[in-house]
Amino acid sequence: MAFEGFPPLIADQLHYLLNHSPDSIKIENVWSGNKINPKILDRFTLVIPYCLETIKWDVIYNSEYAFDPPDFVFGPDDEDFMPCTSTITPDDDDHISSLKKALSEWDNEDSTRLLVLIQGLRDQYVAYQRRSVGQVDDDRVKFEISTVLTRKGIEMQRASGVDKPEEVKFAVPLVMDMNINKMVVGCPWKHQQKIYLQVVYPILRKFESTASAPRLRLVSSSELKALFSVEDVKLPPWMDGMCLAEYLPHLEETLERQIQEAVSAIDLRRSFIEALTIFLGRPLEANPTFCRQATFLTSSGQFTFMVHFFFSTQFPKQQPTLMLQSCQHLNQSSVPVKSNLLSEYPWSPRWEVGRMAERLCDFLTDEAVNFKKYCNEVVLQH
């Protein structure tokens, strides 16, 4: 994003924060607190990922006193969050000391300072929420905390509202015996891909004798969808009396197996694209890393058209979707005429890739006649 309107020193710190933070922090809105020159921007809202959702903090610089560190305004649900005064545990003391050091050694000319400050505050926020959850009067939640705290990176949050019951959320980073990035040849990802389990526990009311099963949801970084979609994963059932410490190993084992299958599917898609070249020639373009798309130029008599192939991560269980695009016909907007998405054609995931390609190209031979007729009708209408 552009940082026009901010004083250069604030702009440098904001730019460094957004480009170097390990979390995908975003800026939501900006405004000015400068009464002399309101065009000078010195305040903004940060949207910070936390517990697989987001929290919002206002960052308040004073452009008239640019040497001072910024102030912070936390969310309306976090009025008790006082990061520089809490001394509940020795670990908190360490975080507070580093946070006070970041403030006392503030250097407005150092572009890294805002990131250091935000990270220190976020560490304190993790500890604050963990203390808050630990105070919940629910034996199951207390037990779950005791069984999973040895896992690194767990975040938790206590949430309640006027119209909804109190609940506790856990964000658990799943630990698998694999480095997903290294499993993909030519992997373009800059950050390590991770998968989390969000677990939401409704707080047991006094008149309820049986705790209901938690709500479970898998969440991954968006980049991972090019290889593997967690939305396609069928979560193992949560049995009565089960706890997270029992549930997680089975889930992690299931995910490891499915990710390995997803990596193998890349080679299957690549082999299928290569098999198509026997019938359609070399592709105009193809995604070389994940093999999720490919485009071929072909013809039917004098009619020349392109065929776009779109592959899901479920290939070959799910056949590719096709779209035809004419190289000779334009619609009223001077855009090449395209077909609807096509996915109904002979297909079996049990065929070897050569037969898949042959049967699909037989289908294209017939479909090209229908598509040419459709293109001519579109042109005649205009």
Second form
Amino acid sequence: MAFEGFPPLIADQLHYLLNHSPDSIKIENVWSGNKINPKILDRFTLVIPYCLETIKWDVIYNSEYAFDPPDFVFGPDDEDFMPCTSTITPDDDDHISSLKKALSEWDNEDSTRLLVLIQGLRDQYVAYQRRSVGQVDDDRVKFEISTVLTRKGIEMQRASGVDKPEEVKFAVPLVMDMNINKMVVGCPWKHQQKIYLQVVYPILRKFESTASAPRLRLVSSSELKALFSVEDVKLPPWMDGMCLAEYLPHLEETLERQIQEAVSAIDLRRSFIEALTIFLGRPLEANPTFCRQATFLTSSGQFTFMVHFFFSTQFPKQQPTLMLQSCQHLNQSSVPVKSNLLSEYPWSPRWEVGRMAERLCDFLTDEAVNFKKYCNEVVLQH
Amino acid sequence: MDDLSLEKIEISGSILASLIQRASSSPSDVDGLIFGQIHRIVSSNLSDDSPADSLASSDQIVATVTSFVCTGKTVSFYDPLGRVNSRRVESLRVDSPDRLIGWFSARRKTANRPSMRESAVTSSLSSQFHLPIEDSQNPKSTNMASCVFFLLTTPSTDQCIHTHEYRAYQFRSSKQRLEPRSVGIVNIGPAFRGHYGSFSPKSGFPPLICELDSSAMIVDRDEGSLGAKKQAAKDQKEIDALAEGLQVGDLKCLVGAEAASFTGGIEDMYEKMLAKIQSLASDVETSSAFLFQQEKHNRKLRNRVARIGR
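The form predicted in complex with the partner chain, contrasted with the form predicted on its own above:
Below is the entire complex, every chain and molecule, led by the chain shown above.
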């Protein structure tokens, strides 16, 4: 990704930041603060993930005075976040000194510096939000903070607005005794997959007497969707008077079980595809790691066509979706004619794999005739 | 030193205009120091009730900005961490008649909120510098920190109707945060009377010794002595700073017996002062042109170092 318009040293630092940061930071806006040469870009907005949502920081370089480190303008709700002023609690000393070092020993030719600066500021922001949440006058939140902080990596955020009710968000990384990457044979993921629970506590207002249950949401890294979709997970209910320390182990157990089931589902899908080869021959293409997709080339008489299979993570409860694609007919845009997605055909999850394959291929034999007629019609319209 | 809250920050229209002009004509972001005074204004509520009630008068503390100094660059009197270097501040405020009340920062196309560095600088500045609160009723004045921060920005989007934005903040050390304050613009008019004292005139004529009973003949008598010559030369030098071609002797026609041709004398003096201003203006023009060339050259060198191609 080339950053045209940025001075080369700033572009280097930006490249390094976007490629090497452990969280996926994005750039939203770029613009110039230079009056004489407005084509030289030196300001941009970074969108940084925090607490399973994002925060936006403006980074302000000065293209006229390239030796100085950039300045930052934080979000409109974070007026009290002042990482450079020296009156901060002593237990943040390590964070402060690395940030101060990054700023006072700024070397604009070193491309790693911007990443170091942003990470230092983000750590400071975590500490600032933790202090801010600690000041909220709510017994439940205070209790949660005292019990749950033994876990590493919890991020908190205090959200309050003029119209919105005050809320406190927690993003808790779930700890399961398994390395998901290792459980999948031939796993292509570069980073460790993680699942987080986002808990939003509404703060009691004066007229409410009992605390309402918090809103819960599971969030996972996007690559995990190939194996296991967190949206399909039914969260255990939150009882009255429950707290995170009770809820989390229960949730983690459930998730562990479901992930193990998802991993064994890969083998089931693989055996189904292998069963299909008896009828359809070896697949043209198939995803070997997660077995979510397979394509076969087959024929019905003189008519040659391809069958695409799409498997959901809920296989075999949910039957695979089929799509047929002709090898001999092209439509008006010179694209091969494809059928609609077919998912209504005889199926039962209780059949064993060989029977599933057999019944599916019977269906295909009939469907091929319909599809051939459809293709001919499409070509005639052309 | 108490941590008092300012009611508002006042600035005269001409100073705000020159601040904005300075910020918008510079090629990059700039910062600088602002000078002024802090007054305690007691506004009493007049009422017909018993005197005990009318003592409920509100005490307002108002900061007035009377001048500024622009450094022409950012990170000028502080380091990138926001720590203020007091020696550099002292060297910048050499000529100003008033006290240091705070600082300003001008950034193009950014949000209208203080940035990380600006908060740090305001905090550092307010802990290092302070000024007395002028109070006409209470001679024993308390001190207050130099905590005013003026932020000038231009809007980030191009579709706005306005081209400049400004906000003023006060740094409260008890709360460790920057609080916005309203800005009052003082223009000459009925409301200006109270501020007349704060805007002291800058081109005051120097006091010169003048003999009331002198006539044209006695002038020659004194010029012979060395002491008189030295005094005359000194006086002439002071007058030359204000008017061109005006002699010390000409001033005598403004007082005493010669004051009959007062108007003519004043007009003459005024013309000569205008001539002086004219020559000063042409000096400023030539030196500005030279300065502009030098700035251009400096910018080329800076761009070369930052490897920005043309």
